[in-house]
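As structure tokens, one chain now follows by itself in the form predicted alone.
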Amino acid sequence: MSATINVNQNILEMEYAVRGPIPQKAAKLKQEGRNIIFCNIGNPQALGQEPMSYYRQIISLLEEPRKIARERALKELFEESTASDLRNDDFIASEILDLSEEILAKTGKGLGAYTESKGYFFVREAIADFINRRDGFAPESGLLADPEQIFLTDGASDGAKRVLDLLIAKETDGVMIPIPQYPLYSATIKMFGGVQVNYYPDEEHDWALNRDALESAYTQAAEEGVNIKAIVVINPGNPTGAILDEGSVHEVIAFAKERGLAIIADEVYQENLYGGEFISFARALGDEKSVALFSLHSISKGFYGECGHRGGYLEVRNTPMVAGTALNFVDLLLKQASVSLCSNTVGQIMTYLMVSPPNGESSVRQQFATEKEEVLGTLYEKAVMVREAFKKMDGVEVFGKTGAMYLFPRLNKLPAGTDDFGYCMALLEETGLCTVNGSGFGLKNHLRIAFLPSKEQLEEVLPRWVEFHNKYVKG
């Protein structure tokens, strides 16, 4: 027998439902030839969502920069021949040959080298022009973001991990963060050993946060002795969908001011609002200096759903200096980044065109502004249809405005001794639809949903999900 080992117990302890026992009996059945129907996690591209041409062109030019040649003498030959049947189409745009090679210029070796530990330059320039247009800050207004407050990591997941590792420094060290929550926190500050602090933002008001659920989530931790740092704000919202008003927004703000908290700004959904208005809290911020915060955004979600390509960025605004010493935070940030040496290369590139959209009146341009109405519109239209289905369960109900990728529903007639998991995992071994029950986030009584899959599947799949479920409440 091997001999034993000790490990981290706050790891041992450390929780991810997106990828829990639900998920993993869903692969397991797979495995076995059933028919499965992966709603558990917001991984566009494996439920069918085409990658965006722009994006793919672009790196497969930059990982093998030979082609851009070979493109431009395939077209020559074929705009000298009278026999072929290709067309213009058939042929990589000129428009992004040449942006290939600008890029290339850029990187200055490929994408095979090493970055700066921040990440290319260019790319950290590119994204404070992409905040300032989205937030409107003009040069005048001092509010413009700042390169060397960049940095460029594998996903936001990444920048969150780096920020929540400095943060906690005692084992009374908290930070709050909304329940329902993505686990990516509570898994996160459990491993670095914090208090997880949670506020409960209002469900049937479309979760809406006010003052006093803050305070009073505050003000009891404090009286347990916790240290409280940071408080984490999802918007769009994971799990629930739902999209912050102005009126939170400015509330959070303020409450972190009076109580010298820094926020964390998960905003990898800003371009998933389905009608709806996204309000930056760098822009609410404004020109108040005194509450630092760490904004995130990534290339996983959005129109581009780049997941496994793990690209994102973290922005540092209002730069707390670190107690006993003559470092600022943003240096302790670079130190803590150049012990990975950089993020990787095609995500950090994969960044800069998702802040870089092509832009005029060109073809490139047309077919991006195409499929980006394209895979928006039809996220909509699925995530109502699955909205209509709930409207046919008996006791579901689900508030607050369609953003993000997912359905957080409320299952009000659960029968007398069942609960939240035990009904996803029979919604799963019934219709074979993987979904995670409401208590892996922190709250009890609900499932989410990724309204991802295709509408030829939701067709399929929601009517059995609402034969199963009428079936199941009746106990």
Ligand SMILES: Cc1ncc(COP(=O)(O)O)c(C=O)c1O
Second form
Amino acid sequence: MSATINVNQNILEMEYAVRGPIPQKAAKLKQEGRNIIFCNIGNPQALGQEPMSYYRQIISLLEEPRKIARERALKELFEESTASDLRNDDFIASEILDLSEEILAKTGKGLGAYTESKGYFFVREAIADFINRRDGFAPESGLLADPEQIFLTDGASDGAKRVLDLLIAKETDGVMIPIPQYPLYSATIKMFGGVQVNYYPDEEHDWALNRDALESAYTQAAEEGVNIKAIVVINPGNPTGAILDEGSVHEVIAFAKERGLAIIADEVYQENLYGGEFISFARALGDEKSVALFSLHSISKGFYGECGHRGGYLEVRNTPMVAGTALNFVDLLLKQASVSLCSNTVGQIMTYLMVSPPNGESSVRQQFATEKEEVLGTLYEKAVMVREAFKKMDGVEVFGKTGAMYLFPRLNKLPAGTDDFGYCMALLEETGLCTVNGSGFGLKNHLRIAFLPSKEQLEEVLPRWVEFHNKYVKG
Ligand SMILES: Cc1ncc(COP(=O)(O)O)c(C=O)c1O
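Instead of the form predicted alone shown above, give the structure for the form predicted together with the ligand, please.
Up next: the whole complex, starting with the chain shown before.
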């Protein structure tokens, strides 16, 4: 018999539904030869989304810099030759070659060396410029993003973990999270031994955040002895897909100010809007200096979907001082980041490319715009297809504007004795569609579907889902 070992109880007890029993069952069915459509996670390229050529061409040249000179030489040969069948656009554009050289020079020794613990300075500068452009911060506004308050991370999950790790100091320290929520937050709070304090966006009013809901969650937890330190907001939402209106964003800021809370703004879906408007917390905060803000962004979502490359950033505004010390929170984030040396360099460069899209009228810029439009346009069409299918399902309602990559319908007519977990399992077994039950995000009688499979796959599976559903709810 092998020896036993005691482990961190928090990790033993934490749960992570998007990779939980339903997806595990789906993986097993797939192994047995079933055709499974994985809609349990926002992992676009796993479902066939093409990467942006611009990002991949540059990354490949940075990884193998000798190819830059080789590409130039080949192109010269082609231009001198009359016998070739090749066309100009079979070669990597000079603009990409020049830019790759420029980036390479900025990295110093290329992608194989550790960087500063906060990440490459030139990337942090580009992120600051991006935030200033996005939020309309003028030089004299006093609101400009500061590269020294920005950390490159291995994805937004890493950024969230860093902040929560520092914030949760005692087992009575609490963090407010929306329900339904992305399980990164519940799992991480559990991992660091803090208290999860649930608040409830108003489903029937587009998942808006109102003050009463925030106050009642706060007061109840405070009465139970929880010392609440921060509130997490996910905008656009996961799992709801909902885009927060301006009123909700301001409501959170006013609440955080009054209660002395930091805000953790998870804004990884800021490009997935399909016509809605994104209001960043940085912009809404404006010159309000008393509320600490931690904003997260990532290369995993948007139209780029570079989940596997693990890149993103954390921006801190209104950095608080650390009680009992002369240090501020960013000093401590730096200390913490130093232990891992730096985040991965490809993720850092991907983040650089995310915040510095090509501009001007070049063919590179045109190709970029075409690919971007194609990805976002198709995502929206697929969301509409799924929404249309819901209309044919008995007792299914879905609220909020479409954002992110998800729909989170309410199942109003589950037969007595059944629940959303059973429904999703049966749906998987019957149709091969792998979704996640609402309870996995903290809200029963719902499910989440990521609208990422191809249109052809959806065309094939949606009628079967409608048929399954209407039979299931009859009991
Ligand atoms: C709201 C939200 N935050 C963070 C993440 C994780 O992002 P990353 O891949 O950058 O760690 C996800 C992934 O689905 C998400 O939905």
